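Given as structure tokens, the chain that follows is alone and in the form predicted on its own.
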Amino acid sequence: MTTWGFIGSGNIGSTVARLAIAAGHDVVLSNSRGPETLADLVSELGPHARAATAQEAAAAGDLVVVTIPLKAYRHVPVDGLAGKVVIDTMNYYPGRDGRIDVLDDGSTTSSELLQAHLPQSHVVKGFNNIYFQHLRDLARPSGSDDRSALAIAGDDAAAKDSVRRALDAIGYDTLDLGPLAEGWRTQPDQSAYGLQYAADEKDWTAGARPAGSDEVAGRAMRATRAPHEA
């Protein structure tokens, strides 16, 4: 049994937590407002879920999901995550996060910023390019013909294998994009940013459709890197 820690428990965090519990795992949830604000969610999720502080969730998790606004990444606890695999779901939205020069000019990626903040952890990009309702609805048992793939990127092969096995357990195949620096291929405004999972690309709430590794890979490889507009 794996314990998943969550730093952030919004739409993506709570959806991954539900999938993890359905797979027989435990989850430890946290947010910026304190464990008491997660009481309803924990009650809904049942006995395999508990609320904690971010530091406690980091310490408890065998695998830790960071799913907060990028502007808050420096608040992610460092010591509790030393030696651990960290899944980074964060995306850069300048209107929300403020301008970050090294992301605007394309000299680094958001996940590399988190990796620099967590030098003793193994950061793997994932869950950043799928709408939470699609993530909830597209999970399928291993071997299903209509199973979808989720893209990951990371610098540590063993960490990526841990994430691959975790994704398989919760209902998804894995597409490995390569090193962490390649995570930009699924960032906002790219063709692999969520569109492949939407039944209607103009209305993501209209339903989900499966997207396998070949489709996700094709979209990711068509990505064009350009500086963010001011």
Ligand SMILES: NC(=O)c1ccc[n+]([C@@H]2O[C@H](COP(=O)([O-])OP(=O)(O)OC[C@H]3O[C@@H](n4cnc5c(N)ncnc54)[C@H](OP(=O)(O)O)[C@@H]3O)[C@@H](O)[C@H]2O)c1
Second form
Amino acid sequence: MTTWGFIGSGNIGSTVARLAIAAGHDVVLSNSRGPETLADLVSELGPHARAATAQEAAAAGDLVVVTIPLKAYRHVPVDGLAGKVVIDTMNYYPGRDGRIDVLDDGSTTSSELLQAHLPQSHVVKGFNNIYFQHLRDLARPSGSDDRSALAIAGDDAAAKDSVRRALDAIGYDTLDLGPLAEGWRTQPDQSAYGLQYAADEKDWTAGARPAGSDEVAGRAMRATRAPHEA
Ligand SMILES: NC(=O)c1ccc[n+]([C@@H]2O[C@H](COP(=O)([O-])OP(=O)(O)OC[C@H]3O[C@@H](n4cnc5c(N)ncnc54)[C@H](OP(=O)(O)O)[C@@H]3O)[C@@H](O)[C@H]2O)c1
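Moving from the form predicted on its own, what structure would you give for the form predicted together with this ligand?
Now the complete complex, all chains and molecules, led by this one.
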């Protein structure tokens, strides 16, 4: 049994938590306002869920999902995550997160910023390019014809293998994009940013449509890098 820790328990955090519990795992949830504010969610998720502080969730997780607005990434606890595999779902939205020069000029990627903040952890980018409702709806058992693939990127092969196994357990195949530096391929403004899972090619929040690894890979490899829009 795996325990998933969550730094952030909103749309994506709560969706991944639901899938993890459905796979028989335990989850420890946290947010910015304190564990008591997660009582309704914990009650809905049942006995395999509990709420804690971010520090406690980091310490409790065999695998920890960081799923907060990017502007808050420096608040992610460092010590409790040392040596751990950390899945980074975050995306850069300047309107929400403020301007980050090194992302605007393309000299790094958002997951590399988190990795620099967590030098003793193994950051794997994942879940960043799927709308949370699609993530909820497209999970399938291993071997299903209509199983979807989720892109990951990371600098540590063993960490990526752990994430691959975790994603398989909760209903998804995995497509490895390579190192964290390749993570821009599935970031906002790219066609591999959610649209592959949407029934409407122009609206990533439209109804869910399965997408296998060939489609995700094709879109990611065709990506081109452009400066962020204001
Ligand atoms: N929504 C999607 O479909 C989607 C898909 C892929 C990726 N993403 C990305 O994933 C991240 C999370 O998105 P979301 O839609 O799940 O956001 P959300 O619904 O707004 O939830 C954000 C969560 O982060 C928590 N949080 C904020 N600051 C924190 C801190 N310093 N420490 C601990 N927890 C903190 C919030 O807690 P409080 O409520 O207590 O402040 C909340 O639980 C974003 O970077 C987003 O761009 C979103």
